[in-house]
Structure formats: structure tokens, C-alpha cells
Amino acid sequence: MEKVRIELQNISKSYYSETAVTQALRKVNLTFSMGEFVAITGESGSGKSTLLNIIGGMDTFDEGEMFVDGEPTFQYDDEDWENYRRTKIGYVFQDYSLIGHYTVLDNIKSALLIMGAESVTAEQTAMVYLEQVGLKGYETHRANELSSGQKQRLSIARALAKNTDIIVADEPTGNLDSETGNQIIKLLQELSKDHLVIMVTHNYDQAEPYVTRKVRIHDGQVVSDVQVNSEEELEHAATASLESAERPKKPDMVPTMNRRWQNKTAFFFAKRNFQTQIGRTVLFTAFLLIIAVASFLFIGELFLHKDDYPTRSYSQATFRKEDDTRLIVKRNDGKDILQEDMDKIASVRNVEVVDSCDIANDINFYMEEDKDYKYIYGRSRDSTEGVKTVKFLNEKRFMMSTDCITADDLSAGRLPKERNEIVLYSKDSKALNSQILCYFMAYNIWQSGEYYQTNLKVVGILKEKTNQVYFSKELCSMLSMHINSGFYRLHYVWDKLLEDYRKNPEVVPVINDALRGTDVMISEEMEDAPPEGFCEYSWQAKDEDDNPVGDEIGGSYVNILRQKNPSTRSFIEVSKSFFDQYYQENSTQVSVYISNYAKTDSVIKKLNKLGYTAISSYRVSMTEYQEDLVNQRLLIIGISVFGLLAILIAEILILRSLMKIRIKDYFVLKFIGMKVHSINRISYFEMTVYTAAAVAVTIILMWILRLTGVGIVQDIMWYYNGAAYLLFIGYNFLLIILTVASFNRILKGRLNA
């Protein structure tokens, strides 16, 4: 007697809906043994397919027990049923249940990989079975390119390749013509010699000459179970057989199917999906690319607007120059900034230039007539003489020293060597060595309305087009010395009672190269101006808050000369030697210009680690909030947050719908034995690769747009630091994880239905 493989005892199965209960099977008792070819027949709805699904482990039963090789299955969990389908059952379906976009070879190889075979072994075994079912030469054809008969042969070859003892076939000839159907039945009959073959069929007449047993189901019950053909009759009827009488040796399998192997197998299927469904790959990657680009911009806007300083109004009371890239840097010990300090500061990432003439950076210069300034002519009240005054137009140009450039920045000429030499940009080659009249105003340093004027020589032409003019360090230092060094006063009219000078106006010293020794020149318009002759000149230091420090130091007596110059009422012109006697050359602070305001905090942090204190001149000068800018900032933040939430919902809904197209393929993988967890991993692997590609392309695209000068991208890219990139990458992968998890919940329900 042949070995009993399957035994059903009192199996019952019902299906439930909201309004009714349908009993599909009622107290079914059957046994199936090796060497049998069993045909299960019955009208539609009789329960024969339900019976086959229970035998194949694709459906559960409500009552009774099914024994497999004498072992009960009542204690089977999901994993046990997965192992049963993978190792015990080979499937042949009416609709073939092939993966159409896979090759013929891959369809068989898939079943072997799921069972735990190595890739090379699986391929070799698959080739043997393709030859046996007459499909040799079709290995590289896609399954959906085959004829109906070839597809069913491929389905049988896949079942054979699993080398299981039990083959179940659900209407294997239902979609075939008579001749092809007969060929398939003959193949199954040949297989039954060393297998248990159980077939559901509507066309019993076609199968009758080949089966060994007929089971008829009616209304969920077995109404007949009879032997129909002897072994001798079957041998006489068979006219077709497998090309090889010997079954190939079962390949070595991974016994435990550990997590590593499941991941490896799932990755194989994901990789084949990429290769065989290029259109789908492009569609998913393009969709995720759109999502990635949108999320990149929204996240960039959030980082761009997290700082509320730009919503305030700028006050020029402290720093005249409104530049959000400017930092004021000092040593922590308060000592002078030396060249080695400047080199160290300049080495910090995102630091563009370092200007030792810090105070001069807040001094306006006016160089182009009718653009920077213009002349106004009139008459004074007490004179008939014509009066020429200057009106300043452009207050956006500020001094910077030659600390900020090198000889490599020049297209012609050289860097300044003398005090009144400058470097600028010009298209006119004649500009080199020309003389230019320039006015200077230091609103935060000198008295209101006062300016300094001098002629400057152009000694260098810049390569890059810019409105910035670079002045000699000596000139920058001279004009800012009043702040850098201290108070300078002229003392005269001694009061014996007070024992002090009653006249001591504060003055701003500048160099006049025509003067010598202690000769000084003052304007006749200076308030409380001393008479010509000798008077005492003194200096007193200041602290950081512009307050006098220590005793006033009396200097030498100077020889006062006077000239008519109403615009320089507080200036005193001195000789170079006299100026150098009092001038403090070094400065305790420098102006540092960074690549972008977005890098303010990171640069300040790095400078602090190097032993420097840094502040943003822009932030220090921002005062009251501007309501319209505040509202605009909040609106952008709200839109960005809403946009990210909308993207999340849209991706889950749209992408999940697109992924449902593949559910049929996942059913096939389940039927040939793949674990549901492994099926879930395929989706994770695929979507992770799509997302990684979309994220990488987005980052590259944004850098290209930044370099090509796209404004909105340039603005937000400055704020894309490590945290922003992590948020962007994390957000997109979180979206795909949520999407796949949502899809897998649906898939699990479908697979278990």
C-alpha cells in the first residue's frame, strides 16, 4: 500500500458575510497517497476549489483535522503553513500564476530560491526541468510572451522543480484548447507515478483516461470516491512522457531560512523587478523625485525662516553698514589682533575675508559724481559770493581695506603702497593711474554733516566686476583713528581760577603731507577755534563704551594754522611724523565677512573654539519687529509645514494605489512558498532603492541649480547644513516606510483572505 500523505477527517469550512453564512465543506473525509492522480469534480460552487485550497495550505478549515504524513495540523501557525506550502506542495493553476515580467528561467528559479537554494544551483536545476517540459530554448523569454500551453508547461515545471511529493492543480486545462489540454493532463499523469497529484477539473471526460481516482463534491460534501483506472490501463493510455525518466536530485537548501537568507532572497526579487519592469521603475522614481524636490524646498524654507532677525528693522546707530555677513571679532584676552590672528581667523570654513580696519568699514565713501554725490550752487546770506556745497546721494558704499584682496584679484596694476592709493574695477584701461576726488563721511564717528575729502590714485584694476573700492590700510586707519585710539583735544585760554583750560574742543586728526613738525591746520569754521599760534595738543584713551579712561596726556605744543574749509570743522590736519607719534596702529577687533548669513552661528562657534569672541553686526543692530515681515515669515512657515503634511498624505495614498498593481505577483510568491515577511521585505527593498535614487538626484539637482544661479535654491541651500540634510533624508525615508507599512497591511489582509 502506498504511503498516505494527506488525510482529512470531518473537515468543515464556512464563509461569513454581514448578512449570511455559506457552508463550503461539510464533514469531508478523504485520504490521499503517493502514486495517485486524483480528479476532484463537481459543479460550480460545490466546494471543490475550497477543498483544494485547504489541502494546499492556502485556506484554513473551521472544524475537523488534516493530517500530513500522519502529523496533525491543528497546531500550525502562519509560519508552519508557509513552510508547508514551500516544502510540501507544488502548484499548477488555471491562470498559470506566473510572474509575467520575469523570464521563463526566473519563474522556476524563484521557486527554488524561496525554498533556500543557492542562485547557481537553482538556475542549473531550473534548466533541467525546462528541458523536461519541452521549454528548452525559451529561458530568456518573458513568461507573458508564451502561448497558453507553454505557460501551463512552465507552471508545471515550476511545481516539479520544487521537488515536492504533492502537486495540486486547479483547473490546469481550463484556459487551453483540447489538444494542449490533453498534453498537460498526460504530463500530470506521468508525474503521478512518483508524486501525489490532486487536480480539480470541470472537464472530467478529458481527464478520465489518465486519473486513478475520481472524487465528486456536491454541496460541500463528498458524494462519490472511486478508483477509475488500473496501472496497466494508465500505461496503455499514456502517449506522452517527460523526456527524462529520472527526477533530478533535490538541490541543497538552507534548512533554517534565517533572516539573512530571507533578506538575500527578497533582494533578488527586488533586483529582478528593477530589471524587468523598467517603466515601473521610472514611474516610481519620477514620482518620488517630485516628492523629494518638494520636500527639499519646504524643509529649506523652514530652516531659512527659523531665524526671526530678518523680520526686524535695522538700526545704524552702532554699525552704519548693514551687512548680514559681517562679524566683529576680538580676542578673548582683549589684546590687539595680530597678523597671526588674522591668518587663523581666515582659515575657518565659510570665512571669506578678514579686514583689520574694522571701524573704517562703517565709513561711507562717495567717488562718482551724480551717482554718489552732486554739487549744489547758491549764495550765502551774508555775502554775494557764490557758494558750492556737496550733497551725498548714495549711502550704500563703505570703505574696505586691501586686507580683503590679493594681487591675484587684479587684472592690471598693483596693490596700494601709499596712503592715497586705491584699487577698483573699471572697463576703461585709462582708469589706471588716474586721479579721483573722493569724499568720506563717518556718521557714527564724526560730528553730523562733516566730511573729509582727498584725491586718490588708482593703482590697480580688479578682475571681477564690483562697486567695492579697496583703500590702503593707512587711509582706513587714519579715518577711523578717532575711534580706535581715543580723544584728541586742543587746549587754550587758561583760567587761573579754575586752573584749567576753558577752551578744549575735540578734534579729528588727519595727515596733511604738506605740513612739517608741529604745524597743524584747522578750519576757520571750527567752533571755539584757537587763534593762530601755539597751543597745547593732548590725547586721552577710551574704553569699549567710548568713555574716557585714565588721565589726559598732554602732548607737545602745536603751531596753529588756519584755512577756510567749512566742511571740516572738527578736523585738524597734522604732519605725518606728528600723526605717527600719537596714532595707535594696532586694533583690538577686526571685521570678518562670511560666505552667507546662514553660516553665522557655525562660524561664531568655530571662532569661539579658537579663542575669539564674535558677534554679528547685523543681529546686534536689529531692533523692533516689523509686523508685515513677521506675518510673512509665519505664513511661509505655515505653508511649509502644511506642504510637508500634504506630501505625506499624498504619497501614502497615491503610491499605495500604484503598488497594488503588484498584488497578483505577491499572491504567486505566496503560493510557491514565500513567507509573508519576505514578501513585505521586497516592497521595502524596492521602495528604499527608489527613494535613495530620488533623494540623491534631488541633492545633485539642487546643487546644479544653486551653481547656475537659481535664486530660491541659492537662498535655501545656504541653510542646508548637516541637520537639514538629515531631516530631508529622514523625512523621505520615513514617508516610504509609512507608505510601505500601510501597503503591507493591506497586502497581508489580501494574502490571508
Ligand code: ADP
Contents of the next structure:
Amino acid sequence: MEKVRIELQNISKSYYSETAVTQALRKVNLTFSMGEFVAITGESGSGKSTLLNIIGGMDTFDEGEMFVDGEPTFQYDDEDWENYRRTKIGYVFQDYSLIGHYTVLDNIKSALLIMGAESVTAEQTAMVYLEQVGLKGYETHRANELSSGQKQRLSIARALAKNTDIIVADEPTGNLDSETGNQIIKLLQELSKDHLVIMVTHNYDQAEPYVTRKVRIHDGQVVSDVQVNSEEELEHAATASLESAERPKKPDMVPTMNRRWQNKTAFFFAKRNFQTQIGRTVLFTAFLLIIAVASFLFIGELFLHKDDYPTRSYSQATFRKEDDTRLIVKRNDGKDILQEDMDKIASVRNVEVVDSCDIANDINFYMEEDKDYKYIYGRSRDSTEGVKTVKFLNEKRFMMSTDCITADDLSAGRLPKERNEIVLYSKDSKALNSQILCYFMAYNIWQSGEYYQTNLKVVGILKEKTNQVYFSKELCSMLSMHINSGFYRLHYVWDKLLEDYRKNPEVVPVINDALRGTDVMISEEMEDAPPEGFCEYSWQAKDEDDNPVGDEIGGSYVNILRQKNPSTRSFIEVSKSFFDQYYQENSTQVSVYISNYAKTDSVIKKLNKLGYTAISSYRVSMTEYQEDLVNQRLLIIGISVFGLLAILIAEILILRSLMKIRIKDYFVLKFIGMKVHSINRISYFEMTVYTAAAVAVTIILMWILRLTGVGIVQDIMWYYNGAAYLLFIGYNFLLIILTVASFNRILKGRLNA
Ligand code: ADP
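Okay, that is the form predicted alone; can I get the form predicted in complex with this ligand now?
Full assembly next; the chain just shown is listed first.
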């Protein structure tokens, strides 16, 4: 007698639904042996499929015991059943259960890979079986393109390729016309010679000539179990429908399903999904791309509003020029900044320009009449003369020195050499070499209302359009200087509490080129008393005969001249030689302009490393919070966080349900023996690749938008530092991992149901 392969003892199975309990099988006792071709018949709903599914390890039973090769199965866990399906059972289904978008060859190859075959062996073996079922020449066709009969042949070839002893077939001819159906049954009969074939059919007449045994089920019970044809009788009847090629020997299998092998098979399916369903690949990637772009922008907004300085009001008390890209930089040792320091600072990434005339950067200039200033004419009370006063209109223009430009920035002319030379941008061809009257005001240095005026000569024209005028370094430092040098020289102190910069000097020395030696010109209104610390010179008052009166102070004298000029009360005009001797000072701090406020911290950090101290003039000037700006910032942060959460939920819900279109394929893989664990990896591989593509495309896209000048993207991109990119990439991968994990939970539930 043939070896008993499957034995069912008192198998019962019920289905429970909310409203009813259906007993699908009642105490079924059956044994099956090799070489049998068993037809299970019965009317619809009698329990045939349930029985077949239990035999095939696709369904569980409630009571009784199933023995496989004499071994009981009561202690089988999920993994044992997976192994059982993989190594013992070949399946043939009414609906063929093929992966329609795979090629004919890949459908068989899949089963072999799952069995642990190497790729090349799997392909060779697959070809042999295709030939056996008469599908040679179709291997590169997609399974979808086959006729119904061919599909069923393919599904049989796949069952054969697994080289298992048992083949279970559920209504294999159900969707076929009778002639094709006959061919399929013949094929199965041929197989049954060295297999156990168990077939469910409700069309027993068609099967009768070929089967060896008929089991009839009614209402979940076996009502008859009869031998039909002996195996010998069938021997002659069999026509050579199965090509008489020799059955290939079982391909070498990986003995244990190790990780590497599992990953390899999962990767094969991920790759095939990707290759054979371009439409879905595009759909998934497009969805992930939308997610990636949205998360990029939200994360950008979070970084953009990371610090709260911009929600405060700017106080001009310290730095008059409101510019969020300006840093004030000193050497750590407080010594003069030399050219090599300037070069070092300029070489730091994101530093645009370095201006050694730091203080001049807070001095306003007024150059264009009716734009920057205007004249008001009136009549003074005590005279009939017309009085002309100047009123300043535009407080937004500040000096910068020629440190900030090079000859390459000029379209005409040259860089300034003399104190009163400037370069600016102008469309007017006559601008070059013209003379312009300019007013200056240093609110935080000079006494209130004081301004300085001089004529300037345009010696160069800038290429790029700008409102900025570049002044000679000599003029810049002259205007930054003041008489109380030793005591009050204006330094922007790091500790704002000291507030040294607020101290107004009493007098400001400026050069008057007409003066010589120790001649000093002061306003008629200036008192005779020497202001504190007017270098080592002292005032020397003189009587009518021009003889010095009073005590000599400090041993030296200046020769005082007076002029009637009420607007320059605190300016002391001195000769150039006098100025150079007493007021020449090198700067110990410089103004540094960076490419964007976003780079403040990173530039400061780099400067610190190089041995400099730096502060952001913008940050130290930001004082009280402005409620509306604070609220606006909080709102944007809230929206962004909410957006990121919404994306997370959208991805899990939407992408997960999009992924469900794959579940059918995964059922097929399960039936041909793939472990659920390995099936789960397919989605990880596939989706990770799509996410990587979406993330990469997003970054490229954003750079393109940035370079083409899309404002919102430009703003955000400034804030995209390493941390932001890391967050963006990490967030997208986290999202896909959560989504796939959640999908896999659903899939596992379905597959194990
Ligand atoms: P057959 O294959 O002979 O048509 P089945 O084995 O499919 O019969 O079903 C046997 C009985 O069990 C039927 O009454 C059917 O309605 C019920 N049944 C089958 N599968 C389920 C299920 N998943 N849930 C609930 N009832 C089921």
C-alpha cells in the first residue's frame, strides 16, 4: 500500500459570524495516499473548499486532528504552517491565483525562489515545467495576457515546480470551457501518478473518467467515499498531455530560511513590482512626492521661525542701522583688526563683505534733494534775512566704506583715493565726475540735531543697481572720530548694559583742508572752556591784542579761529596734519555682512573658532516683543506642526489604502509558500525606494525653485542647514516605516484570517 500522506480524524470546523454559526465540517475522517487522484464533490456550501483549505494548510480546524506523514499537527505554530505550505503543498485554484503583472516565467520563478532556489537555477527549472504544460514560448508574456486554459496550465506548472508530493486543486476547471477543462484534468491525472492530487469539483461527470476516488460531502459530512478507477486502468487511458520530459530534480534549496535569503526574495518581488507596474510605481512615488514637498516646506517654516528675535521691535539706540545680516566682530584679544584679519573673516562661508569702518555703518547720509532731505525757507524773528534750514526725510541710508567693493564692481571710473571721493550707481552718464552735496548725521555719536556737510566727487559708477553709496575710508573714519577720544571713543560694547555708545561727545574733530598746523576753527557759539580731554592741547584764550590770557594747560596751544555756523556747534575743524597726528586710530571692530540672517549662528560659531568675538547687531537691538508678531509666529509654528501631523495621518491612511491593491498578490505569495514575515519585507523595500526617490526629487526641485527665484522657497532654503535636511529625510523615512508597519499589520491579519 502507498504511504499515507494525510490523515484527518474527526475534523470539525465552524464559522462564526455576528448573526450565525455555520458548521462547515462535522467530524470528517479521511486518509489520502500518494498516487491517488481524489475528487471531492458535493453541492455548493457543503464544505468542500473548507476541507481542501484545511488539507492545504490555509485554514485551521476547531476539533479533531490532522496527521501529515503520520505526524500530528496539533502543535504546529504559524511558522510550521508556513513551512508546511511551502514544502508540502502545491496549489491550483479556480481563479488561477497568478500574479497577473508578472511574466509567465516570473510566476514560476517566484515559487522556486520562495522554495529557496537560486535565481539562475530557478529560471532553468521553471523553463522545464513550462515546457511540460505546453507553455514554452510564452515565458516572457505577462500572465494577464494568457487565455484561461493557459492560465490554469501555468498555475499547474507553478504547483509542479514546487515539487511537493501533494497538489490541491480547487475547482481548477471552474472557469474553463469543457474541452480545456478536460485537458487540465488529464494533466492533473498524469501528475497523480507520482503525487497525491486532491481536487474539489462540482462537475464530477467531467472528472469521472480520470479520478481514482470520489469523496462526496453533504452538509459538512462525508456521505460517500468510493474508489472509481484503479490506477492501472488509468495508466492506458492517459494521453500524453503532459510532455514526456524528464522531471527535473528538485533544485538545491537553502536549508534554513536565513535573513539574507528572506531579504533577497523580498527584494526580488519589490523589484518586480516596481518594474511590472510602472503606473503604480508612479502613483506611489507621486503621492510620496507630495508628502515630501509639503513636509519640506513645513519643516522649513519651523526653522524659519525657530528664534523669536524677529517678533520684537528694533531699538536704534545701539545700532542705528537696522540690518539683520550685520555682525560686529572683534578680535578676542581686543587688538586692532589688521588686513590679514579682514581676509580671514572674509573667507568664512556666508560672509559677503567686511567693512573696517564699523561705526560709519551707523552714520546716515543724505544725498538726494527732495528724497533724502529738503530745504525749508523761512524768516527769522529778529532779522529780515531769509533763513534756510535743512530737513532730513529718509533715515534709511547709511555709510559704507570702499572696503565693501572692488574695482570689478565698477562699470566706469575708479575707486576713491581722496577723502571726498565716492562711487555710486547711476544711469545718468553725466554722474561720473559730478559734485554732490551730502549731509551726514551720526545720531548716536553726535549731539542731537548736529550734522556735517561736505561736497563729494563721484569717481566711479557701480555695475549693479543699488541705493548704497561707498565712501572713502578716510571720510568714514573721520566722521566716526570724536574729540574725547581717550575717554569716550565710541565702541559698541558687547555688554549692552554699559551703554557706552550713548555718551555724546562734546566736540567732534573734522578736517578742514584750508587750515594749517595748529589752527582750529570753532563755532562762534562754542564756549571758550576747553572740553574734557581735547587731546594734550589746551584752549588758549586771547585778549583784544591777541595775547594769550590765563593759564597755559598742558604746555601746548592751538590757535582758535571762529566762524558763524550754528549748525556745526560741536564740530571742531582742524588741519589734516593735526587730525592725523591726534586722531588717527585703527579700528578694533569691523562690520561683517552675511548672506542671510539664517546664517547668523553658523557664521558666529566659525568666527569664534578663528579667534574672534562676534555679535549680531540685529539681535542685540531687538527689545520688546510685539504681540501681533509673536502671535503670527506662534500661528505659523502651530500650522506647521499641525501640517506635519496631518501629513503623517494622511500618509498612513491614504498610502496604506493605496497599498491594499497589492494584497491580492500577497495572497498568491502566501499560497505558494512565502512566509508572511518575508512578504512584509517586500513593502518595506519597495516603499523605501519610492521614498528615497521622492526625497531626492524634492531636494532637487527645491534647489531649482530657489535658483529660479521663487520667494517662499528662497526664504526657506536659507534655513535649510544640516539639521533641517536630516529632519526632513528622517521624517519622511519615519513616515514610510510607520505606514508600512501599519499596512503590514492589516496584511498579516488578512493573510492569517
Ligand atoms: P463549498 O466549497 O462546498 O461551496 P464551503 O466550504 O465554501 O462550501 O462552505 C461551507 C459552509 O461554510 C458554507 O455554508 C459557507 O457559507 C460557510 N463558510 C465558508 N467560508 C466561510 C467564512 N469565511 N465565514 C463564514 N462562513 C463561511
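Residue numbers count along the first chain shown, from 1. Each form is matched to the other, and the largest set of C-alpha atoms that superpose within 1.5 Å is called the rigid core. Everything quoted here is computed from the prediction, not taken from an experiment.
Asks: Cα of P310 displaced 2 Å or more between these two forms, core superposed?
Replies: Where the cores coincide, P310 shows only a C-alpha shift between these two forms that is less than 2 Å.
Asks: Answer yes if the Cα of M400 shifts by 2 angstroms or more between these two forms on a rigid-core superposition, and no otherwise.
Replies: Yes, shifts by 2 Å or more.
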